[in-house]
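Below you'll find only one chain, the form predicted on its own, shown as structure tokens.
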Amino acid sequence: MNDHLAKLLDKKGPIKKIGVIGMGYVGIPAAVLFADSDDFDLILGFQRDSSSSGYKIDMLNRGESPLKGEEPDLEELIEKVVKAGKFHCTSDFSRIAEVDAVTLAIQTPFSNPQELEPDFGALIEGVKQVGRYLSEGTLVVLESTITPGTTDGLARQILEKESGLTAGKDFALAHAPERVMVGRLLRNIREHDRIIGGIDQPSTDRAVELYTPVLTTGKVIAMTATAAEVTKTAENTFRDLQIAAINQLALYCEAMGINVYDVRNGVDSLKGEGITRAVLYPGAGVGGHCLTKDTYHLERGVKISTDALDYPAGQDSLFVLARKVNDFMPVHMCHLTMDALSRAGKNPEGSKVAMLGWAFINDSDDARNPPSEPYRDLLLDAGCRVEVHDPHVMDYPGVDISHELSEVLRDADVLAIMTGHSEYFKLEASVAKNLMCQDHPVIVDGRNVVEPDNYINAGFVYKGIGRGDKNSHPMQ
């Protein structure tokens, strides 16, 4: 079959027309970078015309970005490729039949992490759409982070059933996971090495042909489809583990009355041949679409694999324990808040909390799975009144988000920083206290944004993640 596919792809010729399914944080920058390449003639962005996201179609076709927050050069590049006639967004999935290659960048959350059951509903529907209109010789690439085994398993089965074609014979199939971070989408796609894994060598080679033109300093790292799936889930799992390690250390430092940032700097100072520490920073929790669920994709990949795992039965893996540490951090933020209110002589019931930041990452509008949400829920359960400010997040289901910082701070008992937006670094203690109108207002810093002494000297009750040296300060 491999020889048949190789000959079919050779006869088809170079990739010229590409479809990108999913106009989000991954699909949009990928599509416009393809469109900006001289190697390709036309890029079609496929987006469902739904009530929640259909608005993106017209915006993109006007050359506007539906992604808010700071995303360098993205809007300008969208405008450029639209004016050049090289990019068009559509809800007509039948046009998949026109393309030489199609990529899918669709979210893959977990409906039940405890049972390791992913919600592949959106991805399955996207794969079905591709299968319905799939032509011979087309390359299909999954960019979504998926459970290891999905490309050559579930995705292949759906594509073959819907199309009547055979993967590895009539069409090419590969996994090339995205490796982007909001705030640097274009740069990441160009500069990060690209992991590419086909179900066979012709599929891998065709996918390499697709992605090579958009890489600048990045290079291609080829492997099998399953190895590529494990690479993506593992790299996010390792990052989650690193964050959990510093969060755990922050909790220890609080208990021992010391500053975690002193300890972090000390650990990070040991450098030399063969020494790598990669010490990250503690915080109020981990959010986003990737780190909050990719550990479970990796765990599920082992669960459904054919060979048995040699590990103590019934015990959490190191990776799952890390997830639990990071999930605990919003709870710890609530504990700090309750302790600070008590020191200020106030009860949670009726106290107003001004929550600064809803997005999970600074200077972005990305509010997928934010740690601010469980923190807010805990405050509401305790009887607090919560008002949320975020300069970038326009709206969020079930949550009123203000863009007027002074209004959120006015008469608040607590100022809680959940996101390190640039705007919050500029907030002065005297200004915040005047707006809050409290003798001893509370500040709970979940991102090390403020200088503690500035607020303590202004009369605040201060609490900060990992700041055991300041969390029991004398009242001013």
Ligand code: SAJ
Given for the second form:
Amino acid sequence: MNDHLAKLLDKKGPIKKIGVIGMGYVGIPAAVLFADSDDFDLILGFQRDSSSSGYKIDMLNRGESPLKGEEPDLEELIEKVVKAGKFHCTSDFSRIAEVDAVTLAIQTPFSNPQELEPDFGALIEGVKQVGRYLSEGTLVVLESTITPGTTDGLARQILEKESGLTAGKDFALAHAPERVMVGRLLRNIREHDRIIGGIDQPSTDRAVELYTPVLTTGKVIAMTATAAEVTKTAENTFRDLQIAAINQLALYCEAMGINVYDVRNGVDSLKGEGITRAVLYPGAGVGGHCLTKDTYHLERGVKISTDALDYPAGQDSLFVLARKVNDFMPVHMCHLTMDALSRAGKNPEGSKVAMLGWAFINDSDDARNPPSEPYRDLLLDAGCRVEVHDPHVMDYPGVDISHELSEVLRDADVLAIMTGHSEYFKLEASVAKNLMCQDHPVIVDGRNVVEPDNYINAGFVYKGIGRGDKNSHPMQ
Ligand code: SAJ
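Show the other one: the form predicted together with the named molecule, since we just had the form predicted on its own.
The next block holds the full complex; its first chain is the one shown before.
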């Protein structure tokens, strides 16, 4: 089979026309970087003409970027390749028949965040479209983050069923996971090493041919398709694990009455050949669209594996336990809040909590799966009144988000910092105390934003994640 495919690809010659499906944060920069390469003649960006995102088609064909936020050089590059006739966006998926290679960059959001089950619906629809118009000798590449086993399993089955062709014989199939971050899309594609995994060697080689021209400092790291899927999910699983390790240590330090940041600095000081310690930062929780789901992609992948998993059998893996530690942190924030209210002689019922920060990450408006949401839910369950401030998030379903910090702080019993937005580092204890207008207001610092003594000396009841050295301070 491989020989047949290798001969077919050889006969077809170098990749000249590429299709990119999904004109989003991943697809648009990928498409215009392909278009900017002299190795390729034409890039077609495929976008469903739906009510929610069909507007992107005309915008892109006018050389404009439909993406929000600052993306250095992206708008200029779109305009350049459109003017040069190297890139065109279309909703006519039948034109997939024209291309030598097609990549799919379609989001796999949660269908149910509580169940952490991904919704592969849009991706499956995209794969079906490719299958319908797939021609012999074409390379198909999945860029979305997917459960290990999907490329060589579900995607392969759909493509073969829809096209009547055989993967690894009539067409090449690979996975090349995206590793882009908002604000640095073009730079990440050019400079990050690119994991590329085919279902067989000819597929891997063909995918390496596709991506090599857009890499500047990034290198190709070739492997099998399933290894590529595991790499992508594991790199985020490992980050989540590292964060869980320091969160667990922060809870230990609170219990032992010491400062986790002293310990962190100490552990981090151990450096030298090969003795690294990836000590990250404790906080009020882990949100976002990557770390909250990729562990469960990996877990599902190993569950459908063929050989028996030797450990763990029937209990949480280390990785799932890490997820549970990180998901406990908003609960811990609530415990700290309740303890502090009790020290201040207040009943949670009716107490006003000023929540500072809704976004899942500092100085961003990205509010996907924010730890602030479970924290707020717990406060409401305890009978608290909650007002939320965030300088960047404009709106969020079911939550009023204020942009007036002084209004949110006014007459509040508790000031709780959930996101480390730069604005909060400038807040003075005296200003907060005057606005809160309490003898002993409470501050719960979830992101190590404030200097504890500034607030303790101003009469606050202070609680901070990992601050066992301060959390039982004498009242001023
Ligand atoms: N967080 C901590 N402590 C830390 C670091 C992060 O509590 O030391 C929390 C953040 O507050 C946030 C969550 O974890 O709630 C996720 O933060 P993140 O910095 O990992 O940001 P993400 O979720 O956008 O992760 C993305 C990932 N990139 C891709 O999937 C392409 C991840 O692989 C990158 O490592 C990460 O960006 C990055 O380093 O910027």
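Here the structure is a predicted model, which is why all the values come from computation and not from measurement. Positions refer to the first chain, counted from 1.
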Would you kindly verify whether V20 and I78 are assigned to a common rigid part between these two forms?
yes
Degrees of turn, smaller rigid part against larger, between these two forms?
14
